[in-house]
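Here you get one chain, nothing else, as structure tokens; it is the form predicted on its own.
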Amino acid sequence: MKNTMPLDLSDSVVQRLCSLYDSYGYTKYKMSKFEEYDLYSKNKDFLIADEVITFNDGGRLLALKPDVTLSIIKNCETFSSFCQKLYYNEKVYRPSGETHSFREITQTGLECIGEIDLYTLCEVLSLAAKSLSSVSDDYVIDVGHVGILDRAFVACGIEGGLREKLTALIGEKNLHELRGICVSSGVSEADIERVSLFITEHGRADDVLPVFERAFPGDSDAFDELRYALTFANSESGKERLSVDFSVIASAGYYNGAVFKGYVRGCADAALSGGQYGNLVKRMGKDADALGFAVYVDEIVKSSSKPKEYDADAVILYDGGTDIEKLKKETEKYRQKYGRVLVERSIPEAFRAKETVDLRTNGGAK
């Protein structure tokens, strides 16, 4: 047979990702579609969208799963001195940003829960790069660090509500408003310049990190680890696609280290998102750290999908007068030739096929 039936593009992407994670020794984790709503109501700030589909089940308020990470942390056993390495392929249910109606989203990713050290960070960033490179040669991953930003605010004497406002503006890369709020809040010009670096400086680690090391001396360990992890991941992927961008931020209430987003050409939104979320694990009453990422398969498929040139490789037409044995023989012949053959009594005028075979008694073979 010349061709076999191709996998659906979404299935193909998921298969490649799961094979990648499995090759690194990660264990597949399967979970229920439902969780108690209380899990999400207590951690709304962690969710991409705080709207959740709920239903009553014998007095318990349950929700269709809008997130995977929360479920894994809740349900898996954690060890402070051991790192569990898990991967998953799940459906989550979230409102669409375009229509605000709920949709089913395919999400594939991995989680490391337990002791997170430098090697674990290197491995996870490498797998993030390999995840995107498995679906596209044209991708980038921007890496920030919640801990570095937090310590920079401390160094500049920025606290409370002002810190929250500036964090949001850094995420928006809104330098003009950031400077204005700093001035009106009495932040010194020197500290304004230092905080502004989180918006203005981004690029290769060797170019960007020395700027921050000069601006914020005394935090060399965090910079050294980030530099090493990016160098490691870039060398593993064979391409320098990971860079520093401290405007990639996440809530310090949940995250405590590196955070990152990956982009593939053609995707309107991030195709991958992850980070070190040890604070979330501790908030949920477990003594462990955690690091992971999710790949948004639907975004990748949407950007990769192209209109089909043909609706079928071959179409065989028949009617009540067609000899069934002849129809069977021709179908087998063309299925061997193409792999995808449609047998129908008639087809719409706009239907496209590489080849049409007409076995109708009033037609004749073409």
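Rigid core: the largest C-alpha set superposing within 1.5 Å between the two forms. None of these values were measured; they are calculated from a predicted model. Positions refer to the first chain, counted from 1. Compared with the form predicted together with its partner chain:
- Comparing the forms between the two forms, the C-alpha position of V14 differs by less than 2 angstroms, with the core used for superposition.
- N56 shows a C-alpha shift below 2 Å between the two forms [criterion: core-superposed Cα displacement of 2 Å].
- Core-superposed comparison between the two forms: the Cα of I316 travels 2 Å or more.
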Second form
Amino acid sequence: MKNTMPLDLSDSVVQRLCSLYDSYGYTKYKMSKFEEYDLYSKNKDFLIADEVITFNDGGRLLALKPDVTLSIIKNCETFSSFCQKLYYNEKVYRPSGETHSFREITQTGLECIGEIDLYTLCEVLSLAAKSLSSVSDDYVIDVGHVGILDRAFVACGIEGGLREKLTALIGEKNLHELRGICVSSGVSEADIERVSLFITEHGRADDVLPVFERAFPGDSDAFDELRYALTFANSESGKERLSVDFSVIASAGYYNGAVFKGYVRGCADAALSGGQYGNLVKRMGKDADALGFAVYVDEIVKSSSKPKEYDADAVILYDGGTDIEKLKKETEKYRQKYGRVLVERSIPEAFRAKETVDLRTNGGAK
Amino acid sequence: MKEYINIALPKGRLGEKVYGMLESAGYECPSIREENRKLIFENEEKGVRYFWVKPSDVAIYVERGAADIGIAGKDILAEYSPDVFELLDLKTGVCRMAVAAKKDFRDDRERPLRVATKFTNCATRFYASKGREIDIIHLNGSIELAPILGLSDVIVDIVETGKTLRENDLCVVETLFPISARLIANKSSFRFKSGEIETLVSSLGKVIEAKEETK
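Starting from the form predicted on its own above, please write out the structure of the form predicted together with its partner chain.
Once more the chain from above appears, this time first in line as the rest of the complex follows.
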């Protein structure tokens, strides 16, 4: 983890991400804090949590945004053969998993809405890698592909509810239950072996994709495209940070192509999540495809910021008898030496400073 | 610097049994067998660090990344749905989540079914999938008492041998799902320590297979 970041990381991380997206010509998309509740009630399965903060505004039921992507799809115009490239930095409001109390979460990310071609996929994966590279020296991005998984299910004659269950088990890397459900559903042993690859095979594209290609020979275009996009983004990021791992597809309802998650060492949760979500755009009545990702700035900040060791670098104590000119001079001296200097008449016992300079004439007696 | 795999073990008989399996798999840590009040045990050579936690907390330690891997019962995983990988069925601590009721129980579908349980999410999901309206009564212990005293119609609880149920004139009505101990992993840790974790999973898998064969 880079340790050059200032104590208050959030703003500096956001600034770096926004400059990055700006340099690729993405347009900043600013939106209102509120949105019609109807948008979320119709697309509940897209949201991370069911609960939304709502209020009545003169008869209209509004919600504090729990998500950014839905608002962007709803409000943005789509053009044929033009891909809208947008980025955002917004606050969203979601309940925490454990206590269910709402939290304000900083979410920064980008969306491409329109025609998604191979170059767009390459660019977005590169930007995902560069986003994490701007906050950490040690990160990985795992990429799966819903299209490949869907076609593999079809090839194995797996459909409906079973497909959903198996997708969830692939998301858990739960090989034992996947085998159990396949056996009880009558899937052949050969097809169980093929579907199991989506759990057992993960890693470098050049190592993993040939295994899938041998198992599913009819889907070579999709494998070629995925291999190309990963090679492109890896070369852009300097190191081999992007790998194949289908466990990132925990649910596939609104995705139709690549799905990816980024992890930063030391951060317990995913720091970045994205994918090609054309199915959602079409469900919302727009004839377009879409690809984007969100960076969970709060998760990154939470994992990289350490508790403050000191309340201030230096404290200068004074009283009524202290010469103000001398106080000013000393303050300047220590500010240049340390940076954070607090001038006070007295400090609480628990207050911690690297250095305390006592300019009180009575030695602190009250 | 050597990277350790941090392993959260559930305190109690199950944890001790699973530690024995890890020991057989080559991940021993002799200090863990010593009589003392230490909470963390390391074996630098093997690259493992063990700590004992309350069984219901294992998934939290793993999900939050304080432990890279841990051993949790399927009952806890099904109830709390932590965002973790479930890498291995250890085939130990075997029991089942079941609906039990008094022997003369008859489901009156004209009124909501009163269900007493510690596992409210499991019970809610189960009855929602059947379209049955229920009234959940959350209890923390002695669940079997609820139908006997008329507090509930049925209970949803873990059943191992069924002895407690039989001794209280209760019986299993339906089984929700089988339970056993599972090896879980933090999704982020898995990405950064995949080699070490997968080697451990493979070694432990062989120990389980060998044990199953001798049964």
